[in-house]
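One chain comes next, on its own, written out as structure tokens in the form predicted on its own.
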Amino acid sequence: MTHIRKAVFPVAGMGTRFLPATKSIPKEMLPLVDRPLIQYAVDEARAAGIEEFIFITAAGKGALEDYFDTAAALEQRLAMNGKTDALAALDRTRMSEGSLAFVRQNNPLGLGHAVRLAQRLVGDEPFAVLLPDDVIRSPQGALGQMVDAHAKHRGHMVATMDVPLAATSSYGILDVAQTTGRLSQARGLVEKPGPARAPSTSAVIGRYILEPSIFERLANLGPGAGGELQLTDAINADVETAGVNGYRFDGERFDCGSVQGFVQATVAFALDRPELHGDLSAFLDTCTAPARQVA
């Protein structure tokens, strides 16, 4: 048991930049390896001992749905055909009866509107919200490091990584008052700053664990940058009350928001299995090799 029970994901986004996969599958589908994105976040937080599931969605998005359903005709033709591995490779997908909850978000208004969305569902106690497109790989997941850090400290909790100075405006950023091994105490947090006005290199990736306090802070909130209601505006708002925690999880982050780091990932994750591992590197080693000369 733990003292975060619930988790939200906010996965209403298009998914643009994966286009034209994404004109008919939800982002948060596309495989990683053999399992959709949503799967690696879902894992984690099973992992982090969540037992509620909140998904903030939008139109086109069914298939996330139907993906977490029960697909009785396909496991009884796997049963009466002895694919045990395949039934086996379905246990992931499988989830407690009742644990899961669909939300439309439908306009998109900003990952703070997102999170106000799941107010109702996640009631007065703290709760977690995962981005899926940052996937992390790690001997444990990072919300259980996060999970473990905030029954010790409390108050609301970022994911941070260190990022190079000229990265820091792709970035929310910590201002960071005080360090204590992965924990930093923060004054607060600035949207993607240039390096000249960024307080910090600590950034803070999609992993959270937020006080119930943040749903009035958003309630009270106006449009911030891009015209959307913007969660770090809300932690800001609730940094002297609440107190702002940000934890150096230990684990590689990859972007699979985005092309370059979906590839990446998708590497990665193929040599961490050992029946791909052998052959896989061995077609890089020939992809890395200097290129044959064509008389």
Given for the second form:
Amino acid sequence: MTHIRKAVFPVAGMGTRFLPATKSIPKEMLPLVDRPLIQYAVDEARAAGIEEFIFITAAGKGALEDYFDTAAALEQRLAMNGKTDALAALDRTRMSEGSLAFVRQNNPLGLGHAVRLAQRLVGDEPFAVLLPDDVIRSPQGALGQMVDAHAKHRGHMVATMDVPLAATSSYGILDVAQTTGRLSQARGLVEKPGPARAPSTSAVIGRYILEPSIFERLANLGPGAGGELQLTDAINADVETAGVNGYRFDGERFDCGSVQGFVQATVAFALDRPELHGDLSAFLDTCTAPARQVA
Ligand code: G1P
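Pass me the form predicted in complex with 1-O-phosphono-alpha-D-glucopyranose (G1P) as well; I've looked at the form predicted on its own already.
What follows is the whole complex; the chain from before opens it.
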């Protein structure tokens, strides 16, 4: 049992970078190898001890609800035909009774707004937020590492990674007061500053553990970067009272919100699978051999 029992998954985004694929399926359902993106975030949360899963969703995201529901006819047929492997593949999609909730975000006002909608379901306890676009490959799971660190340090905690200075305008960036090992105490956070304004190159990656005091900050939030209600701004407003730590997780992060990152993640996760590894790495060698290179 951990002290973090609930996790919020903002999944209302339109996924325009993956059009035309996302014209009729949610981007969280795009498969990395043979599992949809959302499965990786849910598996990581489960491994970290999460028991309640709150999806902030929107119109057109119905496939996500069906995915985590039972598929009675399919399961019956697989059982009847003795397809035990196929049945076992569904195990990851099974959620315990009453553990899954969906809240509709019917106005796309930003990440801060999405998290605010979880207030009634979260209540008065610290909770996790996972952005499924950020897929993290790590034996322990990034959120599990953070839950352990949060048990000791409390306050708000954000996952961090060092990024090139030229990339700061794509991330929330920490103003770092002091670093000890993997933990950086923040003096503040800025959402998507250009390199000239960035207080550091320590970037927020989509894993958060937030104290319930965040909801009061979210309630009083005005529009920030891009005219949206930014979670980063709400955390920044709470630095003095709750404290904010960055946690430099152990693992490799893929930005599956971009096509480039998604393709790289597909290759990396496929190579991790023993049944695919051999043939795939041989194939990749032929792709990069000089004769196949495109001028
Ligand atoms: C969001 C957050 C940003 C964070 C990023 C990580 O931005 O607003 O602070 O650094 O996720 O992926 P988005 O990528 O949704 O624009």
